[in-house]
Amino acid sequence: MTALVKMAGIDLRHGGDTVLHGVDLKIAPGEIVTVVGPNGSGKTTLLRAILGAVKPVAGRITKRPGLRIGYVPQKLAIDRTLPMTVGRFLDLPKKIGRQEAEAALTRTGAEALTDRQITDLSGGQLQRVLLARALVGKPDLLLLDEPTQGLDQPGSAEFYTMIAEVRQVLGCAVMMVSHELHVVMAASDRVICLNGHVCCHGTPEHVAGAPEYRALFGTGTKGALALYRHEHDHAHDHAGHDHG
């Protein structure tokens, strides 16, 4: 099976200072791959070296020809003062068919937002909104930059939901960045630890037991993931259904 992303060697650099060094990682196609670290580790650079917006300064990034990627940043910043429909929004940088648009939004739950105005979601809405943008080009790999961020626990869990829904319809793996290590332990099929280089990687059951984990965030998660495990296990047994 072919790689969709293969780094290897990368050294990555942000503000002139080296923030990332050697990394070697590959993302096949379908997985969910988490990206945890304290702050400043490197984990927003690093998808943005995968979106090719930063160059490596050593190392090699190899993609999959014709890769298409989808991206939700960690924060839009929005003009206040700009009229812009979700609709709108969706159709930047290029415009797509009103079909298209209206899929990717069904997609993410956002149908009714198409005629809202940008500025006037909540937090919730709006990441909604920028899913199904990330959406509309059929992406083979999508990159979430923390998507949580903001939300409350319920909302997280219910966009975490949805992420797994999109994966299993869209048939495209994820890359995502996040702080709720709790969450994201059950969600991903693989986690990557970064703290500028990557200190560990594997199962999530694996790294919540890896020594270098544990001494960035202690050990409190090992129980957690014991517990959503068993939450997440018990939603598949029921068919499927919202649990969270």
The other form holds:
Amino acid sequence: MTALVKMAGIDLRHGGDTVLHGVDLKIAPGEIVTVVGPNGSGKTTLLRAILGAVKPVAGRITKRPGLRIGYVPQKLAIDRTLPMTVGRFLDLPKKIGRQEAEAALTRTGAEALTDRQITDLSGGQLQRVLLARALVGKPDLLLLDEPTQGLDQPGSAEFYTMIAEVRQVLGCAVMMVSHELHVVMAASDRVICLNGHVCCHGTPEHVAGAPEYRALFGTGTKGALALYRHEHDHAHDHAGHDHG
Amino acid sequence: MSLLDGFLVRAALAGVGVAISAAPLGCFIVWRRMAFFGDATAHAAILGVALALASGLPVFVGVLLMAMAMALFVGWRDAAQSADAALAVAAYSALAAGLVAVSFLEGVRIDIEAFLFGDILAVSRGDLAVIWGGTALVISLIVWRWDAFLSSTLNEDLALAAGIDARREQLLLTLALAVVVAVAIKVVGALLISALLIIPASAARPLASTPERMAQAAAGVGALSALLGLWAAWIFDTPAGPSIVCAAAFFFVGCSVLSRKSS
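For the form predicted together with the partner chain instead of the form predicted on its own, what are the coordinates?
Everything in the complex follows now, all chains and molecules, and the chain you saw is the first one.
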């Protein structure tokens, strides 16, 4: 199968600094890839490069011709002066009609929100609406930037379950950035750990055991790692295959 | 004697024309929090007046060029985030430089107040043609690019995922702003152009639940303000431009109070 996105020797800049160096990576159809890494490690920049918002200063990004991308941004800061209902929001930039909008909202459990103002939604509701909007164009690849930021733990667990369902139904690949290592890893086929470059990648088990990963997250985040290990011990039942 | 011979009729047509292009554009200025951006562009108009008088160009052309230059300059500089203070520096520097430049022009006796506060009662047929031409241009642009403008206002990356280049849409909005400034200077003057952009849009906010409604309501409020302001100026013998802005402020207060009562 041809890869949806292929990066070869990519260097990326953000605000004048090279934040990522020499990135090689492929995204295959239908897989869930999670990008982890400390703050400032270039996770969001990598996602925005796939989107086309950041141009690489070196290397090549190849996208499958006609690739449709659905994007869920980290946050949506709509000014309160902009009146916008959920239904109208899904109609942008192309009119899709009430029926299709409601179908998309139903898929993400947000069907009751069609006539609500975006600025009145809670964080969890907004995430569902953003996901619904990203699904409207029937994407081949879904890009999610810290999609569960601001959600509590049950809320984010629910969100990841929804992502897994969406992948199953639509067959789209998913690439997401997250800081919730322990939750996300169990839901991913493949994990990429960034810190200025790809320091390790592979199945969640492989990455969690890699010395590079432990060097990054083993110190200073002992609590989180302990939590991860605990969860990880019970999460061997998903089908992980090694892409590394 | 045709209807357009009455200076009050011409003034009313000019005011309404400017208001219905300024108001929908003003919605974007408000949504994108670009109020100072509007100020900077409008204040550069005085520099444009000086340029026009010095070079013999029509005032409209000089103002249009200068407003575009300023809008492009601050738009390019503040592509990342529009820093409040930087824009204010640009706005007031442009205004002061314009006033100084005008004072250097020898042999030209001009009434600078007309450019600062507008001179709507002196609108000629030619001015009317320019105003309505500019209005038609801006309205067509907004209608044509509406969904793209709205998408890039919401979130640049989301727009990009849908194939919309947010930078290009911002550039188009910026150029539309320069056109509005150029046609509005005759009506309300450089100092109060921003008011005509922002007050009707803000007044319309509580009346609307979708962006389309808000833009339409803003145009309505703007047009009514122009007529009410002119009427007041005629009755009370007050300056027309500031009277129009006062009328808009009156509508703003009215809409705010009404919406608070009903909610």
